[in-house]
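One chain comes next, on its own, written as structure tokens: the form predicted on its own.
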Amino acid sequence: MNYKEKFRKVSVLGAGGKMGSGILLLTAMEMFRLARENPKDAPLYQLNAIDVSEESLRGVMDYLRGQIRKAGEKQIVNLRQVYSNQADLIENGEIIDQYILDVMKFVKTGTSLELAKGSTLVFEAVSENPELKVKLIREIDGDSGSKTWYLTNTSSIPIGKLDKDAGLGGRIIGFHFYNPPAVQRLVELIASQKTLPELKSFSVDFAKAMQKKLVPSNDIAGFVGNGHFMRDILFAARQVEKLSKDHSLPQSIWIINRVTQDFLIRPMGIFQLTDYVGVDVCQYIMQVMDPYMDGENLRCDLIDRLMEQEVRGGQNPDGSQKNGILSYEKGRITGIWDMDKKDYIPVDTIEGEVAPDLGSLPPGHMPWKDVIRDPDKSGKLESYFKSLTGEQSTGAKLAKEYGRNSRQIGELLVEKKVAASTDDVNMVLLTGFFHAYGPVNNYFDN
């Protein structure tokens, strides 16, 4: 079965979500550019979306409509050609209304997994639980010696354990779409031992028809990507720990935080990104990757506290920010959680009370939005961190220590064989993260 039989029969599992849908949306947009190179197979093509919420499938596919249309207005030019023989189009608005169509037409909701059933690829995006990943899988899959081949979004759960637990013989590949997948262009690979060759290449076809940046990584639980943030985590948590001799929790997460975005220039601070994927999927990527990783401890004690006192961040149905850590007031962060009070210190108080201890930014200083755009970053970067090399106040040595274990987990991916260089780590942190430069680098040598 070649590349364009593959995509008969579709199943996203898990559409309702973010991941799901996005998944749903650049699968339904590949199905249409299929159909269009032989327009007398569209018929055959069909892509279901499958959620335990019809609430969510009805968003999804409200969600599916804005952005097509967006898509069909940043290709106008193309879809005129591609429309070029429907003498009836002739707006722009016409046509994109009839581009919205064609990609909705291949699209079916439903709750049941029956759905499924028989389908040439099956997309896995549902929570990050290997039990429940591999029931809905062998639920699919029957004893009807299906071939069907399965994609899972997983992020951690190592693709032998998926695919021993449910029995599917290599026909599972870990294709792990960062967030959201419609913008995002890193696609993280994960073949087992056992994983089919004509998958895994399947997969590469998909990924760069989807222009995508596909990176490699060995079937090791969290792989590069959380392989990285989980300890990049740990190790904040310690520092956290360290501070609360001197200052209150919150106090303390706010330092840190406050080192990590703005004197290591990073879009975001390790604990609002932490509150971004949720600290309950951060608490439970640690819990699958800590069984697999020898003389290390995953487990996080900091997190752990803080669900015990429900503090799980994530996001709302329209993608804006839960609170977690810190509150957050459109997208402001405007407190941090404080375990004793149950409740959140506002960030202005905290802010005036230690800001001062950590010392002014280092000269050169450049907020990370303005680093990326800068047609000179690698030089603005490089003087920056010389600058920050020879500053001596509390933020610039707390952020000289946290750049150098950056570093070293980096180096560690790369030896413990997650990674196959030290390159795509980088590329990882810099795609799929958005950071402004790779976390092995010589910034922080001394």
Given for the second form:
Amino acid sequence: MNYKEKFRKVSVLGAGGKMGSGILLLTAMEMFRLARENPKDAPLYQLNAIDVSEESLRGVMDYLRGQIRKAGEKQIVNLRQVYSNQADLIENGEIIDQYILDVMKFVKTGTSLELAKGSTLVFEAVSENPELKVKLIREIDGDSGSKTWYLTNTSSIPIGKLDKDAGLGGRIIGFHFYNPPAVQRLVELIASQKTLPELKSFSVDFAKAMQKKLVPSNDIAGFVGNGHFMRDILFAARQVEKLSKDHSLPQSIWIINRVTQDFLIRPMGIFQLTDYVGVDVCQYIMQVMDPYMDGENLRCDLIDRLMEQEVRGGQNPDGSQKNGILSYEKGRITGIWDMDKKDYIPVDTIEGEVAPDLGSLPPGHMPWKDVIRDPDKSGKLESYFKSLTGEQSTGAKLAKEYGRNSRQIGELLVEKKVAASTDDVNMVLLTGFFHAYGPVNNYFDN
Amino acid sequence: MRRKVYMAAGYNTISLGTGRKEFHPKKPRPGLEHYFKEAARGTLDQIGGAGNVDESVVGNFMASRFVRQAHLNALFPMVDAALRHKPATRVEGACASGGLALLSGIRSVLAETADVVLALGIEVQNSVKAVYGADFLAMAGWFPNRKEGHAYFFPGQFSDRTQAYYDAWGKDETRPALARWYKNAIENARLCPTAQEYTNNSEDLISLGMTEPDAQTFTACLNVMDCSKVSDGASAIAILSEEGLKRCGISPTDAIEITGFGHAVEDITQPPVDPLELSTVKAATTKAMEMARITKDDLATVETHDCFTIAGLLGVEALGLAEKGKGKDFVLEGHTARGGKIPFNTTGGLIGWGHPTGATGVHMAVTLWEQLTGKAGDAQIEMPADRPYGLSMNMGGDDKTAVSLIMTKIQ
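Having displayed the form predicted on its own, please output the structure of the form predicted in complex with the partner chain.
So here's everything in the complex, that chain up top.
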């Protein structure tokens, strides 16, 4: 079966979620591309959006229409060529409206797994629960004779385990998108030892067609992205614990969040990023990874205690940030969770208390959004970190420790053969986490 | 001319769009009504009120689609009840609509049917994304050609002209001249508080101007810096006879005289006869200069229709300041810059100040009125005594309608 035939019947599980809906969108647009190449095949393509929640599925259809419109607007120069033979489509607006209809017509929604049976491809994007994933796959795959290929969006569960537990004989591969899939260019590709070579080859072609940057990861729990991120959280938690000897917990959290965002020029501080992903999701990923980590403890006391108090973070259906370790108003941080008071302490209060101890940002500092757009990004970062390493302020010292630890994590991932190279680790952090620089660097050597 | 015709009391709103700090595409913005009122009021307040106005004219290209509003001439009484039951006209000639509004007023004064005409140009374009606005703007071309045209129709048309210019005169010499035109435009706009690029603080404008175009997402030969802005705004000015000046109590030092005008059209159904020439602009400008009995050597400054940087170069050639193919050298040598032989577009032109399409012709006249009467503020240039004339060249579509005006300080 060749590449395009694999799109005959595709099902996305968890299509109502953020990852699933993005995967649905990208798959629908790829089906459209294939259908335009061979218009007579168009009626043969089917894309099933499956989710337990009908409400989510309704929301997904709105999401798809909006996103396809945006994609059409961006691709209008090409779309005019695509529709050049349809004389009735003249204006850009008419062409984009038709594009939306043409992409949407592949999509069929449903809450029953029956829809997925007999699929050529199944994209699995349900919650990060190995038992649930295996159960669903088994139910779709039936007793025997299935040729369905499975692409799982797991960010941490070993593919070999899913393969074995579901009895797929190599018909599964890890195809880990970053959030949101429509925007993030990175895909981590994780083949188990048994993954079929033709499935791997198909996945490479699919990623290429979607213009994704593919980084291979070995089949070790957490892979490259979470392998770095979870250890980064653990280090942050340890630093918070140390700081808590002289500061309150909210103060310590604020300090580390500020150091990781501003002193290290990252898009978000580490605790804001934890909230963005979800405190509960991070805890779940750590629990999944922990049994596979020889000589390392991937349990985080701080995260566990936050979860006991139901501090979860994550995002609302409209994409806005829910309160978590930090509280937010229109995306701006407004408070820090206080475990004793079980309430948020206003960020202005905390900032006033501890910002002077931290010291000012070193000379040459630029906000992350300015750095990533700067044509001389490398030069500016080189100069800034040179100045940071020469500083003796508390903020600079913490940043140096954090930067060095981040590099050690990157090198550990190569040493443990999770990543093939430090370049791959850097690529994941640059494209999947939007960092301005990779963790394996020489900025903190002095 | 059979009768002296003057202009005075110019007024520009800001040109709102990307670049202006007030602009946010997802936040509410002032609309057509606001700009219409502000510009009209701005002029009426300088001429003793609407009671002095005999008739009004508004130039507008595409409000019918951008904001779904036609019949704009009937907006004048909204500004001031004294305009009720007086004549008012709406004129349209694509991006030359503003120029046509001025001509309409000039002709009324010449015909002695009016002594004071309120001329206004207006456009609101940020009501839709540029990809849809391109459909509306494309109606300045021949609609049967739209299907085969570029997604961004007019950038596509002028990209083709740029390619022709490259083929004829060399890309290596032309591209730097286009970048230089962009740099001049932004530097001039930084001196004019109403300009869309007033707060542009990019350091290396030439590098920006040299950005390699991307045919996959835009056009093959033009980058976005080569293009005029998507703008909301309005401009207004009074057109008066000698009696009109007296009636409005306007001092001769605050007015300018129109000494020549040229108006030409070309067949919209046909492609340009020569892509290396703006022949209609040239025809209108030649007529205007003949009427004013001046030559290019009498001009102190020019407002030209630089909807794209290549149109700037071709405008220089249409005026005869450089031979065909030499416009690029004239620009690169700095002759059109603020301190050059003949400063062009001293408040930024369509690329720097902005291009609210229907308003542009009127904005050009307001800029020349400001320069000739010493009211241009930080953007003021020196007006040489032996070259006391200003020229505006307003173009509609791909050189299909052209209006050129010669103005001078009252002697």
